[in-house]
Amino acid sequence: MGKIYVVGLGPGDKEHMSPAATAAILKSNVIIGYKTYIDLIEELVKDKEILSSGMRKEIDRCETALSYAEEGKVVSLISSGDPGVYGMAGAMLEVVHKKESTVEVEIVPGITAANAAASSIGAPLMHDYTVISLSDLLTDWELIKKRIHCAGEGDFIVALYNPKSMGRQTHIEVAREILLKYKSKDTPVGIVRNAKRQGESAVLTTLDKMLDENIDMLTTVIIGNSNSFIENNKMITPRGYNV
């Protein structure tokens, strides 16, 4: 019987990938993942059997990984960020459970997009925060809006994933409108594209003006709480220490 590693690459830059993730990939006979993520680790997988596929093939990738592992192969199933945060970990475990397989699955964590983006703009996540994906492919949009309302009412710092795509242009506008019901228009906002990898850009702005900036699927948007502020081009949310 083989084994499946569900590996989080973090942002994608090797410098921000954990030694455990590198070790799992090197131990594996087979590498399976979304082509864009496989390309990020091409130097590590030159001698491996590689199976890559496009978007929305997550369950196919999990079933393929299980098939190879049941043949005795060691498999790395690749996720960006952390595989347990909007990644492949849950789907892989669900497939193993459904198939009643005894294959061992090990989850290898990675730096999330929220954490990577936060480090690029300062220390915005120093208090309670929530992460909300604006993609409604797998979650009903009405439920997503409800969660945004709850985050605003609770004065959470809010990290928005998948904020805007070619086919989904207005969800970020609605999210901002909802949060303006609870947060000041001057609330600090950090907009980070390609966090901690090649081509990174970061902008600090406000909730009122955030839509003036370029936002797409490679962007993470971090919206502060009522105590967040910007100082020396850094976004800071006080933890409450007596500084």
Ligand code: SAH
Second form
Amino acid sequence: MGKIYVVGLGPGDKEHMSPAATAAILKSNVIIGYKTYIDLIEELVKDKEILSSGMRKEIDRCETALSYAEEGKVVSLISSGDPGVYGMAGAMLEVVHKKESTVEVEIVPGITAANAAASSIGAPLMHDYTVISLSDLLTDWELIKKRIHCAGEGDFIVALYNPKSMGRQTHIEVAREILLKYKSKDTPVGIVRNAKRQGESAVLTTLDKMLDENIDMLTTVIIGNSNSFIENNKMITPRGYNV
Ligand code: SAH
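Having seen the form predicted alone, the form predicted together with ligand SAH:
The complete assembly is shown below, putting the previous chain first.
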């Protein structure tokens, strides 16, 4: 019987990928994942069988991983960031469960986009925070809006994933409007594109002005809580110490 690793590559740069992730990939015969992610680890996978495919084939990829593992192969299924955060880990475990397979699945964690982005702008996630994906491909938009309301009401720091795509331009506008019901217009906002990988850019702004900035699918938006502030070009949410 083979084995499946579900591997988080982290945000993109090799330096931010864990040694455990590298080891899992090196131990594997077969590497499966979205092409952009496989390109990030090109030099590790030269002698491996590589199955890359476009987006939205997640379940196919999990089923392929399982059939290889059942043939005795060691397979790495690749996600960016952490595989358990909007990644492949859940779907892989669900497929194994559904097929009543006994193949071993090991989840190898990675640095998720929110943590990578936070580190590039200071320390905005020092208190209770929530991650909300604005993608309504798999989640009802009404539920996403409800969660944004709850995050606002709870004075959570909010990290937004999938903030804007070609087909989904206005969700970020609605998210901002909802949060303005609970948060001041001067609330600090950090917008980080390509965190911890080539081409990184980071901007600090406010909830009032955030829509003036370039926001796309490669961006994580971090909106502070009522105590967050910006100083010396760093966004800080106090932990509560008397500094
Ligand atoms: N499993 C991934 C999440 C994928 S959701 C993880 O744990 O990071 C995809 C969203 O994550 C993107 O739309 C973007 O909002 C965010 N993202 C992923 N990588 C990023 C990076 N390097 N910089 C900024 N945002 C990133």
